[in-house]
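The chain below stands alone and is given in structure tokens; this is the form predicted alone.
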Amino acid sequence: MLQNPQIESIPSAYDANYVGTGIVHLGLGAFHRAHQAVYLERYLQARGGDWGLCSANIRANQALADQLTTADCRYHVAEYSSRQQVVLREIRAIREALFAGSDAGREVLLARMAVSTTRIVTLTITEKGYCLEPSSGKLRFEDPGIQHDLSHPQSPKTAPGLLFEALNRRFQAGIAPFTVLSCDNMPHNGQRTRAAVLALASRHNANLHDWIAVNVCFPSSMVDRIVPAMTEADFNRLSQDLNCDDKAAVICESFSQWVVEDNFSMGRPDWEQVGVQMVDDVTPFETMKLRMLNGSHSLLAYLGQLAGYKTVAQAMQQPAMVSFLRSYMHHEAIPTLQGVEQAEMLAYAERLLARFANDSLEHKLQQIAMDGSQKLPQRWLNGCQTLLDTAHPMECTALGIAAWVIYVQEAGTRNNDLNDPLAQRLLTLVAEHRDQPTALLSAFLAQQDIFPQQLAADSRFQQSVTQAYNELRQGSVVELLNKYSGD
């Protein structure tokens, strides 16, 4: 239990019964509840208006939607600056919580998306939820969910299918389209979402395809807040330290950032009033965040677990890890970035190291490690090609890639415990090339939906990854972290 914690409690002070729903959100997870919903809560507190949220899970966790519904969609967000400083917010911006994992639930969600009062649809469904090839961004038509949506477009199961069908209903009814705002960690997430929806539309209706292409806005955005998955220990901490008994509560860091391209067809909240950065082009922000924050997080996830750590804060207590991450950001991430001043990027790197060291967040490395096949291209691989083209080092990144391969290998000995949409394929490669490291690495690099063909065929890239893999198999992780720390 905390000794004399500094707690600021912020109740929700407006009458939510008079707030209409203007935004439908796909992905009722912890990040949405601690990020977009908090911005909307602050906005509604200050400005009011019909910008409440209807938030839905489309794949799993009916219990959460039921909990929120029972609580009239009230829940709490605990924002920790440190273990001794916390802000506890009551959130009521979500006006309806849905579970769309059944036919009846999907129909309710589609009806909410199709109604004219819905002006924006936002998404936090993780990279795999878009059913895209990670390296190219093309829709994976062979995905079982997409196959279902092609055969049953009026009862879709995937996010692209839901967006397509809702837009189709508005098209047929003569209702103007909503704006689609992706809030997931993908480069050009608006463009990728647009491409996925248009790919589906091209298989159905040429007129609808053209209507979407001309009339629907797909702005990109960059989101940033560290929000670990909740555990029983977290709920106990909230109860004991903050007297907060709320099974829908979320713990997160105090830092938050949201950068959004200002391209909306049916209006939007004046988000600038609550700290959202509205810009013409989000690319410099999203690339910096993907390669510096997310890239460092993935290095922590794979190398940290190999070194025996379980959380980010634990790994950051190792001086060699701190130096290694700083070296990665300075020498392998920053050289690939454009549009941001050098001094700003260096300062951003130091802020990230301080945020990672926040010991009030029990951010599990296992959580960050999931879905590696979907994350590597935008976090590391796209930047790798730039590093090779400009003769910059890539040893830190190569060490991370090698650690990911070993992580997948070791999953084969943990009862196939690999949380990744390509788990079956990757574990099959491990089984086929057991005790054949050279063949295994070649097989992994041959996965063109993960590794861009030009990069995988580059002998310098192959040699760097092979050397890193051999060193990790033969030596100490901490010694290697020290070896590749250039600062």
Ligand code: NAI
The other form holds:
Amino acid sequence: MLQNPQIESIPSAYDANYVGTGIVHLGLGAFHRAHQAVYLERYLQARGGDWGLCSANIRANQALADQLTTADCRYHVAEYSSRQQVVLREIRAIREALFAGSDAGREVLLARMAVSTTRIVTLTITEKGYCLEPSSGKLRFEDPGIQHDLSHPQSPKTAPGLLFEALNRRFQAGIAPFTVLSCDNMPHNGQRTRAAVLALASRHNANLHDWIAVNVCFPSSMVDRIVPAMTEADFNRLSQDLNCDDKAAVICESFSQWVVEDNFSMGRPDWEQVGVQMVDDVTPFETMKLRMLNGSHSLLAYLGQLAGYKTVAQAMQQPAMVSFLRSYMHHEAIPTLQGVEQAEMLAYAERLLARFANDSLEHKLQQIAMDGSQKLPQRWLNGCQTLLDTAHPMECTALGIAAWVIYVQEAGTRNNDLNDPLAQRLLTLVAEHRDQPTALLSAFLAQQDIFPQQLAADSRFQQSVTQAYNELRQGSVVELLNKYSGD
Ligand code: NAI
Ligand code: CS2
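Pass me the form predicted in complex with the named molecule as well; I've looked at the form predicted alone already.
Whole complex next, starting from this chain.
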């Protein structure tokens, strides 16, 4: 129970029933509800307009969509600055919640995407939802979902397939295309989404391919707000501390940032009014965030769990971990960033460490550890090549990679429970090379859809990862964190 908490409640004070739906969102997850929907709530409160959301899950979690529908799409976001300071927002920007995991549900979603009043389609479907090779960003045609969509284009099951079919229906009906805005932690997320849709189109219809290539905008965006998956303890905390009984609620930090390339063919909300940064090129922002924040997060996820911690905040109570992350950011992330001001980056690093230490969030390391094959290229590996090219150290990153390999190995020895779209392949490598660490590391580095070939072939990279692996296997994690915390 909070002792004398400072609680600010912000009700949804506009009449949401008069808000039209101008945006369809794929990925009705925690982050969407705590980030994009909050920006739109604040926008609608201030400016009104037909920028309400129709938000859909195309995979699991029909219960959430049903829960929201029952609640007239009213839910709450609890923004914790600390355990004692909370802002509780009521959100009504989502005007319709759909579950599109069935043929009937997909048809309703496609109709929402194809209607001319839909001007933007946004996505938070996780990195794996785009069915791309993590290292190259190329569409994985062998993906079972893509295979289905190639043979059943009118009843697609993947996000690229849904985007393609909805655009096709607008093309056939002479309706201008919506703008596609990815809000996932992927480098160049707009271009990668565009490449996925065009790859599908290339197998179907040259005219439609060219129409999409010329007329559809795919701006990239950088998104940032730490939003842990909700647990029963979280729901109980909201009920006890804030008198908020809402199974669609989310808890998050107070910090929020959204940087968006200003390229929308059918218009957009004046998002600047609520603090969204509209830019020409999001690349510097996304590279900085993916390598500094997400790169540190993944180090916490694998090294923190090896050290026995369960949450980010718990791991941040270990001074050796804080020093190690600072060293990683100073010596292995900032040197890979273009055109940044050193002093500002050092300050950014300190702000990130303070955000990680926020003990009012129960951010499970296991959640961050999931889908490692889809995350590590943009968080660590892309920067590694720059470090090698500029003769910078990469011990912290190498320790992280080694910890990820051990994480996969331990999943294999436990019960083959690895939350990763490439789990079967990775666990097979573990089984094939049991007790042969050198061969196992070579086998992992040979996975070219994860490790870029140039990097994997570099003997300096191989030696760094091998040394880190051997040290982790033989020594204490905390001692190694201290060893590589040199500033
Ligand atoms: P979540 O687990 O609450 O929601 C995941 C969403 O992705 C669900 O709607 C699910 O149906 C959908 N999904 C999962 N696999 C899919 C697939 N193969 N195809 C289509 N849809 C799929 O997770 P959360 O927190 O909403 O995060 C989602 C994404 O948002 C992350 O992967 C990341 O890219 C981005 N994000 C998350 C942040 C966070 O702190 N949670 C912060 C910044 C970005
Ligand atoms: C986290 C991100 O789960 C993860 O991989 O690193 O979701 C992280 O919380 C966000 O990118 C913060 O903006």
